[in-house]
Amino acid sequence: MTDKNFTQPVIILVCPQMAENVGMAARAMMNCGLCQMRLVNPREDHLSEKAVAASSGAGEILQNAEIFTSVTEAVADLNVLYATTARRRNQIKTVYTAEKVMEPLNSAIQSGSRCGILFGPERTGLENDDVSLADAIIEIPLNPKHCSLNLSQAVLLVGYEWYKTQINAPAEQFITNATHPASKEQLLKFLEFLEQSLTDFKNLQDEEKRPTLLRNLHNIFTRGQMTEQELNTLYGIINHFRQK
C-alpha cells in the first residue's frame, strides 16, 4: 500500500469492467493532477498490458492503486464521500454539479478531512447501497435524452473541475510569441501612413465621408490587438501597391 495523499480527493472506481477504461481513468486523472485511485473489484487486471497502453503514460498511477474487495472498505479511512451518479436512486441527498462541489470538498480537504470520490460500474453506474453511503451526489448535466458518460469520462469531468481550483490560469491570453503589441504611437504613425497612401482614394476626398471612413479605419486596427511585427507587415503591403 502507498502512503495516502489526502491533499486531493481519493478517486475510487467501483467494479470497473475493463481494463482499458480503467487505463483511461488513470489517464484522466494524470491529466488533472490527481494521483491517488482505488479499485473495487475490478473485472480485468489494471495492470495489463491494455491497461497501461490505455493509460497513455499514467502506468504510475496505475501500479500504485490499492485494490479492495468492498466498497465500504475502500472508503474506511474516508471522513467526506461524494457518488458521482446520473441516477439519484431516490435518496434523499444533497446534489451538486461537478463544478458547485469543489468548494465543499476543497473546504473540507483544508480542514484535514479525508476527501473521496466514487465513480461506478461502465454499465450499471453506483448500486443504491454505495450511494447511500455517500454524504453527497456529482451530478454533471448533460443531454436528457442521453446524459451515458464512459468511467474514464466521468472522471475526466470531475478531475478537471477540481484541477481548476488548483491552479491560476488566465481566463483569456493574447499570444504574441516572439513579437510585442503595438503601442498607441506605433498605431497611429501607421494610422497616418495608411491615410497619406490613400490621398487619391474618392471617398477620403469626399470631405462629408472622410471623417467616417477614417474613424472606421481607426476601429478596424485599434480593434484588433495589433502587433509590432503585424504593423511590419501591412507597411510592406502597403509599399509595394504604392511602388506599383
The other form holds:
Protein chains: 2
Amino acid sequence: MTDKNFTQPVIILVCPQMAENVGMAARAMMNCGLCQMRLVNPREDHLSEKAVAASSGAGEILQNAEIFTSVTEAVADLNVLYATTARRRNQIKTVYTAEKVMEPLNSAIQSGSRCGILFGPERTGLENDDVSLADAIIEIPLNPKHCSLNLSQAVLLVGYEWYKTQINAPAEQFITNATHPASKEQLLKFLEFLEQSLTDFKNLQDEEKRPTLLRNLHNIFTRGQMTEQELNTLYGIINHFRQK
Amino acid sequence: MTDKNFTQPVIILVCPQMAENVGMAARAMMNCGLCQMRLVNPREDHLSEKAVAASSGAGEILQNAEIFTSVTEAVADLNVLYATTARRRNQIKTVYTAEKVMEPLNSAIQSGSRCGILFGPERTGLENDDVSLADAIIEIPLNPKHCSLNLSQAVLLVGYEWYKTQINAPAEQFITNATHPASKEQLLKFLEFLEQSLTDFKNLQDEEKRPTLLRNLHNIFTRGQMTEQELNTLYGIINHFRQK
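Mind sharing the form predicted together with another copy of the chain? What's above is the form predicted alone.
Entire complex below, previous chain first.
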C-alpha cells in the first residue's frame, strides 16, 4: 500500500475473472495516467506472469494494487463513488456520460474528496447492490446494438475521458519539424518567380484568363500552408524546367 | 464488397499482424457503429476462427472487409484521409486530437467526400510513406510515458470520438424507473409530516435550534431529489417509529 494519490480517481475492479484482463486494465490505466487500482476478490492472481505480460509495462500498477474482500471495504475511505454500467437496472440515480461525469468528479477531487470508479466483472457487470453504493452511474455512449465492452476497454474509455481533462493538448496544430512556415513575403516572392517563369505560357498571355489563373495559383499554394523548405524544393523544380 | 456506406469513415488497417487483433478491431468498430473495414496485406486470415471469436459478434464486419495489396489501392476511391500515429516523424502536416478531427472529418463527409482513417501494424505503426498520403494526422492524447496502445484500442478511441458526434446522448439524466420524481407539494407534505412526528423531539422544541434543524431537514431531502416511491418508503418508516 504505497503512494496513495487522491488527486485522481481510484479504479476499483469488482471480482475480475481473468488475470489477463486485470493486466490489460492496468495498461489502460497507465495509458491514461491513472495509478491507483483496487481489486475486490479477483478470481486469479493479478501478479501472475500472464497478468504482468498483459499489462505491457504497467506492472507497477499491479504491484501496488490493493486487494479487498468486499466492495464496501474497498470504498470505505472514499467520499464519492461512481459505478460504470451499461444496464440501468432498478436504480434511482443520476446517469452521466463518461465525458460529462468528469465535471462533478474533478470538482469533488478539487474540494478534497476521494473519488472511486467501480467496474464490474467481465460477463455480468456490477451487481445491483454494488451499483446502489454509488453516488451516480457512468454510461459510455456506444452502439446500443453492440455495447458489450471488454473490461480493459471500459477502463480505457473512462480513463481517456479523465486524462483529457488533465491536459491541455492543442486540439489542432501544424507541425513542420526543422523548417518553418514560409512568411507571406517569401510566398509572394515565390509566386512572382513562378509567374515570371511562365511568361510564355499561353493562358497567362490571355488577358481574360490571366487574373483567374494567377488567383488559382495563389490559392493552391496559400491553402497548402507552405514551409520555407518546401518553397526551396519548388524553386529547384521550376529552375529545372526552365533550363530545359 | 457489399453495402458501401460513405456516411462514416472507412477504417483501414495497414498490415495487421494478428488475426485476433483484426477481430478485436472489428468488435471496437461495431461498438462505435462503424461498419466499413479495409485490410492492407493482413498477415493472417481475418476470417479465421480466432479472428471471428475475438470479434465477439462483429463477424459481419470481418466478412465484408475489403482486402488490398497496397495502401495506395486501399485509399484510391477516398477523398480525405487521416493517419493515426503516436509518433510524428518527418512530416509537415496538421495534427488533430482524436476529438477535434471529427469536425473536419464530419464536415468533409457532409459535403460528399469519402473519408478514411489509417491505422498501422501492431509493433511499428504506420510507415512514413503511408503517413505522407494522409491529409492530416490524428493523435490520441495519452500519457506520454506510456502511450503504446493495442491496435483495437486505438480503433476504439477514434471510433468512440466519432460515435459521440453521431448521437445526442443526454450528458446527465436522473433515472427513476417506474416511479416519478416527487412534486414539491408532495415533498413539503412529507416534511410537514416529519415535523409533526417530531413534536416531542427536544431540538425541535428549542426555539433557537428549530429553524436551523428544519432547514437542514429540507436540504437533506431536497438535495436527494426524492421520488414518490421513496417518499412512501419514508412515510412507512416514520409511521413504524411513531407506533413504538
